[in-house]
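Heads up, the chain below is alone and in the form predicted on its own; it's given as structure tokens.
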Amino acid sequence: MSLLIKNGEIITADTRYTADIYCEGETITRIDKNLRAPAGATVVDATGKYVFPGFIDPHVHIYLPFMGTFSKDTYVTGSQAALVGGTTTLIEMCCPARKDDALASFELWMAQAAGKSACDFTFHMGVTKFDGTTEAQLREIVRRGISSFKIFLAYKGAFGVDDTELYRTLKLAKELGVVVAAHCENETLVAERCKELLAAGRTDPGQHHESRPPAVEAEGVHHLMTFAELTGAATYIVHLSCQEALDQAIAARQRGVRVGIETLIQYLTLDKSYAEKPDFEGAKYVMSPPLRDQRNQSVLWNGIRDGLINTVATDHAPFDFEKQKPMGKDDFTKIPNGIPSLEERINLLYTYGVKTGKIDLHTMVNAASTVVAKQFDLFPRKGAIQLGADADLVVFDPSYRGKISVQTQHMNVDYSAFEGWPLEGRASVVTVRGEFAARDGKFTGTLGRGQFLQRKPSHF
């Protein structure tokens, strides 16, 4: 199959120009003005539209066992939602419980995606214990093409690692050249505060924030940075939500600690008042770390603009409001954590970031595509519009006007966290390795065509 995208304004992390893009097979083979379509080529007229490299979400949960239930999306529904929203590559968190075997878990997560996903995918390998069998299994998983681990400094007794396990994981990562992504909250502080709040009868969703205020996240970041500094491991802080945590990460970076920083689209657009909505409505917005005071939004936007924060992800974790969130009706600690956001990340970044002047187009592309590809060993195959790169392209229509609605979303969950929010602009054409995957809000791709992206460890 050959594809010619004509007259679009190409926007990358550092360039902006009008040209045609010719794709043959699965890659970009020519970029120039006034290209002619060879016989049989499909032509897309992108006049008046932007052309972005396919976006990469560095933090999603498609298959997620959590608190006795499972997230609602599969790779069939999740990959469709991603593509409609302009995301062409997913990096999923493989999250075994402490009792689970690491290699068997990796194979289980792989089985959820292979032959089902319509977009390309890879994983961060969760390290939830470090016993006598862990090191050999992690070495094998890295050999199979994984170049990032994921650890939790929260969820004591479930996913969380202790300090000895943390140290050993970072030491191994340093040796292998693997990046360690980390959920940074002090698990002891969270556990003790939860007990105190419940004992005082404070059980509603709004109390979730009080169980893990900014100081708890900041301490978790400080803790990780101490271990990273002593081991020399490259780290990546996932879902950073507040100024206090950012300050700790930047201070460590200034000392020479290698640390990437990720925030989420919901921290940029929602605040803690959503989780405080009455009649249990706030449960829709319970996540960890929690939504913060609105004052943090400008800190995070400025951090992205100035390059202090490297990436914008979703931490997509869809649980139904009607049947799953009520597990915590009388105990906020039992509310399944997370919101559905995979489909809306780019639309929200553009509408509420670029259009409002908080960031520019180059910064959006950089934080949602190019830097992700560079940090996780996918560049320049992904995250770039250049010769030889995969033909993952997003033709984006800035003239589109619409609203977000659960009625039209492709995510398999019964609510939208952004119901009724206006949008200015959306993807009109999305391709994955040269094949059409979405058009004007509809999935048009091929389920099962998505490839597992093997990565080689390298320090960023």
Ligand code: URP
Contents of the next structure:
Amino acid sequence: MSLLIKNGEIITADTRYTADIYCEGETITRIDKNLRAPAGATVVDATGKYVFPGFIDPHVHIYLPFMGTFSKDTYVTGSQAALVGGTTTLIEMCCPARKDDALASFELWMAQAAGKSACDFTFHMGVTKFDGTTEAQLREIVRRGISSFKIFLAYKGAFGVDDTELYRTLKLAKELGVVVAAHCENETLVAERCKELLAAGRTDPGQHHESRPPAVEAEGVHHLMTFAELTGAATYIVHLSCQEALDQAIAARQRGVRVGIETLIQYLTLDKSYAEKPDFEGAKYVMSPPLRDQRNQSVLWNGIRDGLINTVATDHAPFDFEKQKPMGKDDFTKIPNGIPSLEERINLLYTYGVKTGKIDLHTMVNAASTVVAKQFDLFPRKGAIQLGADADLVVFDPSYRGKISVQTQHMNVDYSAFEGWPLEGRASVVTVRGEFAARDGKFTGTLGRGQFLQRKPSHF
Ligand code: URP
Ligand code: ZN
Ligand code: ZN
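Could I have the structure of this protein in the form predicted in complex with ligand URP, to go alongside the form predicted on its own above?
Entire complex below, previous chain first.
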């Protein structure tokens, strides 16, 4: 297929101009004014619209066995939701249980995606133990095209690693040039505080924040930064939620530690009062780290604006309100953690970030696409509008007005954390490698066409 996108205002991380984009097959081959459509080309009129590079979500969970259940989306539903929302590439967390082997788990996660996903995808390889067999398996996984690991300093007894495992993982990552993404919360503090709260009869969803306050996250970040400093490994803090944690990461960066910082659309737009809603409604908003005091939102927006925070992700982890969240009806520690948001990240960033003047369009593109591609060895194939790049494009309509609703979402979950929120703009046309994937809130792509993106480590 050849495709001509005419008269759009092209917005990249650092340029803004009006031109036509011609895509031959899967690739952008011409960008210029007044391009003429060759016979047979499909033409999209993008007059009055922005054209962004396809957005990349660096932190999603699709197949996630977690807290005694499974997150709700599959690649069939999740990739459709992503594409309708303008996200053309997913980086999923491959999260083996501690008893499972890394290589078999990698193959299991791959089997969930290959032949099913409509968008392109890759994985952060979760390192949830480091025993005598782990190293050889991780080397093999890197040979197969993975260039990032994921570790959890939280979730004692489930995914969490101890300090010896952490040290060995970082040393191996340094040798291989792999970046290590990390969930930073002190698991011992969380476990002890949970016990204390439950013993005091404090069982409702609002207690989740009390079990892991900002100091718990800040300690996790400080902990990781010490290990990163001593090993020289490149690190990436996932879902950073608060000022205290940011301060620790920036202090480490100032002394030379290599660290990328990710925050989430949930922390930018929701606060801890949502998780305190009565009648168990707060369970919809339980995730880790928890939603924070509202004062943190401006810290995070300003951090993105000033380049201290590098990326905005979703940590998409959908669990039904009717059937799954009630696992923790009488004990908040059993509420499956996660707030679905894969479909809404870009719409929310635009409406509540760009339209309110908190960040500009270039910063949005950078944090949700270009920096992600650079950080995770996908650039310039992804994250760019330039000759030779994949024709992953989002024609975005800033004149759209609508509301978020569970009734219209594609995510396979029975609620929206943003029900009724107004939107001012949405993706109008989305392409993946030159083919249509979504139009005006509807999926129009091809299930199974999504490719596994092989990556080569660069963080030596
Ligand atoms: O609450 C969360 N974040 N759920 C998903 C698992 C994780 O920690 O990323
Ligand atoms: Zn996490
Ligand atoms: Zn996560």
